[in-house]
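A lone chain, given as structure tokens: the form predicted on its own.
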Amino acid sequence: MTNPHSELFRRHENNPILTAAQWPYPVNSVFNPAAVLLPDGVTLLLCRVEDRRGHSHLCAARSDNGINGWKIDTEPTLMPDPKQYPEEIWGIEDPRITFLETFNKYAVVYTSFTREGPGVSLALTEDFYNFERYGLILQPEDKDAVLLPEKINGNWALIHRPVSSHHSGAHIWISYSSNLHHWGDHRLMLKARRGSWWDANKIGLSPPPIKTEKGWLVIYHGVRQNAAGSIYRLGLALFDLNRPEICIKRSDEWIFGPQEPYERRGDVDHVVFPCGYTIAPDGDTLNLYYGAADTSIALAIGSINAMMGYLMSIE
């Protein structure tokens, strides 16, 4: 190679692992997918999945070996709901998923899309069929939300990307709650970088942070805006165990962004985003699964070892 550069993530050869014409129905395109390996060694993906009115909904793709031999959910998994819940009247988008051990149960953090723009949502499952709906839980403009898997200092966390005209730009925030329904104590977790930064002015959240030795691990999406349009790529920042709202350690370049002909042309070109990952027995290997153009789903390969060799590398 004559312009070598770190490569933290290997894409599948067999991507993309799933289109919308593996659907069981008719769809227009499968993106966005949170992710989840089950006790029983199967993983779970929960696609977004876009109808030709350009609605969205949630759908569960099952595989024993994270890859092929996907088993589709025949008919949605979780369809909004506008007349219990007027909040999701144009459809819910873009889940991340967490297991609380409090619980014994997933939650589901998802976008539901409002009269008003994006707003955060949160379900609870024990199996990917019945859902617990806690509804609306932060106001539009709001998305790119997870919850953490642990109370920090005693109150549940909730990572998401408001957007308000008291800020320029778009940031990852941090929130707090004792019941997961009302939300507070509102902090600055991450600002998006001004000017010809690659992820200058929005930035959000991607996959839940993964939990280390030296603080919170997160894959975060920055937005570049050019001529031709936006280029969404993935960085790497550490925040503290328990402040997460303390930023340890962040990259100054992407890690990973649009290269691959089906990342780089589809509904909405050059986007790699992914809501979910797994992590294999190895407790090291990073599966990390991402929609790619808007219109299907890949699957990228990567070692958390090495995210925080490159992270802690950083001056």
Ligand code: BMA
Given for the second form:
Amino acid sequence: MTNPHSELFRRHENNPILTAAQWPYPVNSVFNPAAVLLPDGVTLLLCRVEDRRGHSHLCAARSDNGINGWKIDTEPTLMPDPKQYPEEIWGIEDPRITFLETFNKYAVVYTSFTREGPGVSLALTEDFYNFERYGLILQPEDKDAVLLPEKINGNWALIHRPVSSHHSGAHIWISYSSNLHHWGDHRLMLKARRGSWWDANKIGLSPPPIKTEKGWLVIYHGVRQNAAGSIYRLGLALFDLNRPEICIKRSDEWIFGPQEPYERRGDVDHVVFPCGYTIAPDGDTLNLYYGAADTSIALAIGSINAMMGYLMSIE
Ligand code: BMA
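Switch from the form predicted on its own, shown above, to the form predicted together with this ligand and output its structure.
Below is the entire complex, every chain and molecule, led by the chain shown above.
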């Protein structure tokens, strides 16, 4: 039997590349990491770590090759601070990192688990040791947010996923700001499909958009609910460089989904959830870091050109 689908990603043979067993302090699970290639060539993963209360914090792991030899911070790197930031009462989750040249700092956008549900928080850092918190920048319920690396028509742009109380689905939105604090000019960017689609009802941005000559290449997750629960898979879409709310192309089929045992079974079965990638010096090879079944961290390798070729071949 051959699988007639062409695969855009190859799983690394060492998968899962990071698990709770490797952590220098007791934790339940490690998953959904943001990723960044530091100027010295080190891969830094800012991992979501869940403790045995069920609350998450963020912890940095560094590796020279992005595959093994991880040096994991011996204490949590960014802990929830509910005294100063009450929205962080039930933890902080699912970070995405964008380097902002204007500030010469990394922006970490993460989910704060508030009493009212998930909200969007922002912190800036130069070194992943000290963080300058901006607090809650979008109120609950909202999550799966990331900053674009540059201003669009003079304003910062934030992609995010609010939840509608009207049961019309959870869609991807984009909002703009002149100062990173106050957000407006909200636009619907990509809608969840309906019915039997793999991305029916609920979608969200996964890692930060990839800037290409033809537009912003977005890897997004779609959630299919069925009698057994939910399946989290990934699809592709391309957006206009100067007006990112305009979708140019969208894949019909998912391009990556739970398949291996470590993706199929865990604290939450059938989940692949990337929050970051690094791009190799060739400018094309994409190392996608993802949470597998809300339990461990895995790596899949793809090519930006191949993803673009696949999207552009869609009518
Ligand atoms: C989403 C997020 C992710 C998680 C996924 C599957 O809503 O909370 O952090 O990986 O659900 O549980």
